[in-house]
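One chain comes next, on its own, written out as structure tokens in the form predicted alone.
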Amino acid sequence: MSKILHYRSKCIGCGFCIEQQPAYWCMSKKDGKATLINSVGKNGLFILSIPVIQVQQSKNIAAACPVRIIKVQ
């Protein structure tokens, strides 16, 4: 298993991650930032385990994030 790391506090709400991977991302109506669905958060870092088959798409989304707050391990 790999992981998506999301530094949510720095999100600008561009929505690219949501458009490209709606199974993992949604937009918060409360603050307009992307939320990593079913992730576990601590101190502003949200982590979600993902299957290997989703790693490349997740890396593409991380690379396209304009503020570089998404990482894939």
The other form holds:
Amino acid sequence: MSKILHYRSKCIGCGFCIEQQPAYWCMSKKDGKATLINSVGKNGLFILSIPVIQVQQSKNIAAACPVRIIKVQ
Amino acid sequence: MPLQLINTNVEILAPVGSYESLQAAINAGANSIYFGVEQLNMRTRSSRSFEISDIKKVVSICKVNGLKAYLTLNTVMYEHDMQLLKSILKEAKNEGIHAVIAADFSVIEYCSQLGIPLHISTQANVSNIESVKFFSRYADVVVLARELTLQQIDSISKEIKRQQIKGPAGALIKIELFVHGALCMAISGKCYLSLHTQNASANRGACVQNCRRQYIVKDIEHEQELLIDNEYIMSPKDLCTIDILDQLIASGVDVLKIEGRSKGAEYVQIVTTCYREALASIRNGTYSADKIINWKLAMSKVYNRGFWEGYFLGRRLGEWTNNSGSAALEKKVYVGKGSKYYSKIGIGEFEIESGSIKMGDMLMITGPACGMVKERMSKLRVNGIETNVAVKGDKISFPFATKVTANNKLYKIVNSNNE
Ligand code: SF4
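Okay, that was the form predicted alone. Show me the form predicted together with the partner chain next.
Up next: the whole complex, starting with the chain shown before.
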């Protein structure tokens, strides 16, 4: 199983990840930052397990995040 | 300029991206500072040290030291930012912020609802008296577009007086101008280069500075490279107006704004000091070519891309830098951080983490309590014993006026061309 890692505090809320992968991401109305849906968070790092088929797209999004706070493992 | 015509209330506004820079601005005698919090300001990528919870501390430090504190909220705002925006403004209002700097109409509207004094950001590109008049319904200060000439500024400020254009506070609208620091190749910072290349919008504070790189121009059909004499074809030099400051003051400017929220405390302290001194000299009639040379020399030692007077003299585009990074004559090299402070005897202890220090070296210390302090090593004690050099792992101590903690950074100042 692969994972998406989101270092949320540095998010600038550009909305790119949400546009590209709406099933995994949504915008928090509270603080204007992206939220990784159903992820488990600790100390500002949010982690979500994803199926292999989603890895490539997630990696593309990680590479395009303007502040590089998404990682795929 | 006859002395009686000089506006003696001109304010010097310094950039603050950290508590070190805040103290540096105070040390330098700034009248006011501006800072951003969270992701809704134009330096989101390059300086992200302040959060909502810092508003209270920054404002209270400013009040204690008699400075005004302005909060920058000048990115493009989206629907999903509204809640955060409201929370920031609520906190700013509670803490008694002196003003918010904004360009987006949502911020303007909320500030006016909450009764928070407003300054119109340079992002709004105000370039004529009608725009000033429009914004005067909401704002007391307008930062004019950086691309105006002195004559245009002069005519705007004369019209403000002639037409008695006043802001919500009841006083004539004040004109603020960027007088020093980085210039953008795009008009009023509205650039999309970063978005096109790295998906990072400069209008959300995420500029990756594509314009600061070297480029080659190639004719694809003939595979021929065009000869251009400076590869930094998109990177303007830094704005520096210290040698035309008298003319700027004469054109009616009320607030002199220094760019550089992502720059170090040494930049803030030195540049602010130079402009404060220049302003004082203009006031007392001692502003001279010799002084200008010294101020320029002092400022060329901290981060810069070379200097030019921007668009104020009506010069056309083409003042491109020759440097990818800074053209500063001096460079700071990190050597270590603070470890202890013996408050009774006023001695600070620093641990060397990289490189070495020897007697006679010029040291620079930055920290939230001291801002920026430069000191020549005249007495070097390593682990309590007097010596000539200190290397990695050593603990050095010397007299220091303010408390030393792990937040204090120790640098060695070297010439840029010899490491
Ligand atoms: S792409 Fe990055 S910065 Fe943009 S909303 Fe997603 S996580 Fe935040």
